[in-house]
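What follows is one chain in structure tokens, specifically the form predicted on its own.
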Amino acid sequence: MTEGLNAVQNNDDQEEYWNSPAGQKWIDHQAEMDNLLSTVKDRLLEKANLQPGEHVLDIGCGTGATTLEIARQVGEGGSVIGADISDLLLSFAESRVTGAEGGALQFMKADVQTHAFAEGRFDAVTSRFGVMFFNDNIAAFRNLARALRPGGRIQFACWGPFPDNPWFTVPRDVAVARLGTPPPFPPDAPGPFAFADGARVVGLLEEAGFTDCQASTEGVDLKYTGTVEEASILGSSLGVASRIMSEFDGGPEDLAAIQAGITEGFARFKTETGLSVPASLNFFSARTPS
């Protein structure tokens, strides 16, 4: 069953990228990120009705915040492995193993298009934000297919249509009203916004063997508890300002400028305890053939 993996290509160039300064910025705004998206986490496990005793894959775990939530869910019987493509990143989520999670814990080192995980070990696949950066979806999912039970699901998250997220969109218009517009990107690439498109992601998923595969575009507000002017370094430092600032090479009078009018466009999402920016997500499901 694991013939052929090894002819699909490797996402070497997301390797380089998440174990680059890329990926150390993460790591750097970590407690702010895992606070900013704690309510996109919330909404995805919810979703994906966790049940002690389960076995759990979580894609792209990045620092590891939805991998410490399910390993708490399914309990002393359960287990649950976190992967990504980032020592780095994965570096940093073990630091952060307690040992008072609950179940198994494991982060490993993945590309889940080519990794051969054990045929039918997982009962359920997960991601928050780590399933868009495939160069080749449908030998992913089509891997994921293989190492879930048969009747198992997959549940992950997804921005949704990039106008309507104002967390990219403020900190982009001001960048390129600074210092110009980037070379357009193709909205398929691998990328935040690959899987924008609802449809185009179910029909990746049927293409693949899952079935009754379900997309639905939500709102949810995004709670940063921090200022507006920290809200703006987080917002220049990751994400399409950063890229504008390299693509330019943009020096530190641009980086305050574009930090001072990410702060101008924040503002209106000002509330007592921080900020609540809204947001479009995508969130699918789907499961193996029983």
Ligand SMILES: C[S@@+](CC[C@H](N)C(=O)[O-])C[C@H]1O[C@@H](n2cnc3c(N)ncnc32)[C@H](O)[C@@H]1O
Contents of the next structure:
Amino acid sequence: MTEGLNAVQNNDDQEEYWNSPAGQKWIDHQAEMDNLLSTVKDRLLEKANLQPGEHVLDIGCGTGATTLEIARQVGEGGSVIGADISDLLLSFAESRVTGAEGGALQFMKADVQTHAFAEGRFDAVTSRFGVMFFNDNIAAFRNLARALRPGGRIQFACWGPFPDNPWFTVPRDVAVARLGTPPPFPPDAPGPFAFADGARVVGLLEEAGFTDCQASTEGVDLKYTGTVEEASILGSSLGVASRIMSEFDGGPEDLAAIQAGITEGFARFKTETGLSVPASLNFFSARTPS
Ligand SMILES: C[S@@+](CC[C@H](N)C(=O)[O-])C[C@H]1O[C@@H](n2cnc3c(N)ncnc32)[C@H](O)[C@@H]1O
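Please give the corresponding structure for the form predicted in complex with this ligand, as opposed to the form predicted on its own shown earlier.
In what comes next, the whole complex appears, and the chain from above leads the way.
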């Protein structure tokens, strides 16, 4: 494989962020996040329809749940590279490899916007929530198109519109009520909701040279098998409530009040086995010209 970086600007700020305590939180809560996001992984991989023997690039792989599952699906003769910008998350992902996954599996440090992957190396590129952070989306998608073989496919999952995602709106509303409203965040700026506008992303994919570009907004229930109180701690530790806490220098009393508020807000999603939180997701697919 060709190593190295090409001339496009890197995502240094993202590298710093995902190597900071924000990245560490994904490690601290890995089991719970995998639990919460497993229905997204299943829906994404069902759509990707990976075949035994295929070679896959899983981008923004984080703690590795999707990469490990892909290795099982492509099996012996197939391969997967889990690429991420964070050394912290990659070394944790590495520690989860048992050797019994089936397909050849490698975790690799790469800014996928700029990394010079060998041309035509992959049959498929996948991502669960790992593509919304590029500072140059066209450069990133061009780079990924180049890494795919002719007729190769990309399939990724992103959050849909913010108001349709109570996993985020409940913590946000509670934190705002307690601490105040943070400065507005530009809707298309790199972040979890950067690809909430499906038509915009289809345009980006087309401009980057993909064909047959499609977006579908779908409802998925996030199934969480812990208690409402545990979900509330998770919901206040990662994401928008935690950002509002930092913005306003919230203290332990604020955190306790926010967690109590989230517990109240999440109570309506309680089921016999935990929580079922409705989510709106955007799934994208496209191909490189044959
Ligand atoms: C929201 S997390 C999702 C992690 C994982 N895919 C999951 O679903 O559990 C986003 C991930 O994208 C990675 N990331 C952000 N920008 C990246 C880039 N330019 N190249 C590679 N990885 C990137 C981050 O380090 C982080 O692990």
